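Starting off, we have a lone chain in the form predicted on its own, written out as C-alpha cells.
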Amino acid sequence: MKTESITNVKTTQETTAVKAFGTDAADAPLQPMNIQRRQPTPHDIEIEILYCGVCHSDLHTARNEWHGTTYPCVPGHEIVGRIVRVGDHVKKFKVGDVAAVGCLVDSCRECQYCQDDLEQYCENGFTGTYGSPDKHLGGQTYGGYSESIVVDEAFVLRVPDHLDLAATAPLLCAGITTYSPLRHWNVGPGQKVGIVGIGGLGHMGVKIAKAMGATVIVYTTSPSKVEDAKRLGADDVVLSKDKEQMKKYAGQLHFVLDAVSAQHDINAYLNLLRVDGALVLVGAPELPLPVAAFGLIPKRRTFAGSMIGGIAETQEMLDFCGEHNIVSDVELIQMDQINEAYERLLKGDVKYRFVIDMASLKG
C-alpha cells in the first residue's frame, strides 16, 4: 500500500484496497482479504497499523456468538499506529505521530451523552471500530486485523511517547474498561479495593487501581496465579473457592470491580462490601446472574455495570498510564497465528492479552 506523507487531501468518496484477515462465516477460520478504505476527508487520519490487539468481543463478534454479525468480519478495536496522511482541516495531529483507535469511529455527536463526552452511551448509537454502519461508503466498518484505518480526528487518541507501543494497544479497550469505572466511582487511597478474576480485564484493573492509590484484593479460582497477582501490584490475594479466605474481607471493601465473564456467585462479592459500597461488572457472563436482595438493602449497597469510556477519558487513561508506566502484559503474534490465538483465548491460555504484530500482514 502507497504510504507517502501527503499533508493535504481533497474530500473524496474514492477508496483504497487495504490488506486484512477476516472471516466470511461463524464457523470459518480467519483469512487473508481485502477490504475498502475511503480515502481522507478534511477532517480524516490515515493511520498505518502496527500493532492490534486481540480483545474477546473478536472472538464472540467473528463467531457470531452474540447473534448480530454481518459478514465479511475484520474485528480489530485497540489500534495502534504512525500516522500517514491526515486531511487539511485536521488540528492535532500531523504526519509521523504515533496514535491510537479504540471501540468508537464515531458517534451522532449531538445527544445529550456525546455532549458530555459520553459518546460511548450515544443515545443514537455510536459507531463501533468494527461491525457498524458505514457512514462513508455504506456497508460496515472494518476493524485493526488490517495494513490501515481512516478515521476522523475527533476518535484518534495520543500515545505517550515512552510506552511500548505493542503493549499499549489493549489500553485502548481493556485498559479503558477498567480504568472508566474505577474513576467514576473515584477510588483512591484509603481505599479497599477487590479485583474479581486476572485476566485480559483483571490485570488491568489490578494495575490501575494500584497506581490510583487504593489497597488491592484479588480474587481468583486459580492457585497458579497468586504470585502472579502480587507481581502485578495487588496487596493481598484470596482464593474464592475457599469459603474461609472469603470471610477475611466481608463487608470491608469499598469497591469491587468484577471481570469475570463466566457463570459464577455474583453475591458472594456483594457481600464483601461495606455501606455504600459498589461491585461493578464488566465481564459479561452469558445468563442471568441472580441476585439476593438482602445482599445489597441492609449496607446500601450498589451493582452496577459499565463498559468502555468516551473519548476525552480514554485520553485521559492513556495519559493517566503514560504517567505511571503502565502497560499490559501482552504476547506478540503474527498475523497468520490469530486462529490459534482464538483457541488458546477460550481456554484462558495468555498472559494476559494477545497482540498482533501487523508488519506481519505485510509480508
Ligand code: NAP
Contents of the next structure:
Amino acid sequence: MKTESITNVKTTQETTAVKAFGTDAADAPLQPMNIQRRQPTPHDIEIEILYCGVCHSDLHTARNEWHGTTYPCVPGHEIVGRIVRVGDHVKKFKVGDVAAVGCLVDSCRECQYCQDDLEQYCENGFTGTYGSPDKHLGGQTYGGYSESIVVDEAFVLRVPDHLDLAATAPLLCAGITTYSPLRHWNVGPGQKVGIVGIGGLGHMGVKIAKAMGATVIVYTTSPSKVEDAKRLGADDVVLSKDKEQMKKYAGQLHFVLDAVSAQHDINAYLNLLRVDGALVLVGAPELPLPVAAFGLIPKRRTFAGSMIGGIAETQEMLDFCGEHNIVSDVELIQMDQINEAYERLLKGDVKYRFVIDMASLKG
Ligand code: NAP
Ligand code: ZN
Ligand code: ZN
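Cool, the form predicted on its own is there; where's the form predicted together with this ligand?
Shown next: the complete complex, the earlier chain at its head.
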C-alpha cells in the first residue's frame, strides 16, 4: 500500500492506493487495478481483507445486468478481515480484532427506517459497499475484491470467535439475505418451508431455516445437489424440473424462499403455498417474472421481496450462526481465478460459495 494525495475527488485529501480486482466494462474480464482508500476519520476502521465471498450480485453488477453499473467496478460485499488501524473515537473495536463488513457501509442514519435498524431500506439511499456514491472521496465506493477497506465503525460487524473465517465471509450477504426474511415471516417449528435454488443464498437458507426449527424442503434444478441438500439439513428434496415431484407439497408450505438468479416459473412455487402462505423473492433475475392472478387469489397467498438486512440484524444473524455453528460451504479460490469462478457460477457449478483468499492479491 502507498499513501498519496489525489485531486480527482470532492476534497483534496490523503488517500492510500491499494490493490484491487475489478472491471472497466460489462463485457471485460476482471483484472488487477489500483483504487484509493481514505485515511481513517475518527470513527473509521481500516480492515486488511483476509477473505471475500463471491455473490451472484457481484456478477450481475460487473456485467451490468441490472443496468446501473458505473465503471470501474470493484465488487465484493462478503468481507472478513483484521483491523489494522482505528480512528481516535472508535470504541467497539481495536487493532488486531477480526471484523466483518457486509453489503452496507453507511446510510443517512436519520430517516424512520435507519432509526428502526432497517438501513437497507434507508429513505435517502444506503451507501452500498460497492457501486454507491462515496460520501468521503466523491466518485463511487469500491468493494471487497481488494487489499483493504475503510469503514465507519457503526457499519462493522463482530465475528463469533470459533467460526472459520473463510467460511464466515458468505454470511455477510448470503447469510443475512436469507436470515432476514425467515425471521420477519416468523419461520419456526411446526412449519414447512421451501427453499428454491441451492446456490450461495439457498444453501444458507437451508441451514438457517433448519436451525430455526422448520421442516425444510429443497427445490433444485440440479440432480447433483439432491444428496448434498440432505447433508445441508433438508428434510426432503424435490427436483423442480420433474412435474410429478412438484405435486408432492402443492398447497402445503407455509413459506417459500426463492433464491434463483435466473428466469424461472414463479407460479410453480406459488402453487406450493397453503392459505396465507408467503413466497419471498430474494433472487434478482434481470427480467420480470410473470405472476398468475389465480396463483395468489384463491389461497390469499402473499408474494413479497426482501433485501439483505440491517446492521443490528446482521450482527444478530452472526451471533445466531455462532450459537448454532453455522457457516457456509465454501470453495476457496485465488483472486486471479475470479473470471473462471463467474463462469462456473452461471452454470450453478459451485458448492456452495466461492470465497477469495485475499492473500493471493498481494502476490
Ligand atoms: P448462485 O450461487 O449463483 O445461486 C443461484 C441458484 O439458482 C443456482 O445455484 C441454481 O440452483 C439456481 N438457478 C440458476 N439458474 C437457474 C435457472 N435458469 N433456472 C432455475 N434455477 C436456476 O447465486 P446467489 O449468490 O445465491 O444469488 C442468488 C440471487 O439472489 C442472485 O440473483 C443475487 O443477485 C440475488 N441476491 C439478492 C439479494 C437480496 O438482497 N435480495 C442479496 C444477495 C443476492 P439449483 O442448482 O439448486 O437449481
Ligand atoms: Zn450479495
Ligand atoms: Zn436513512
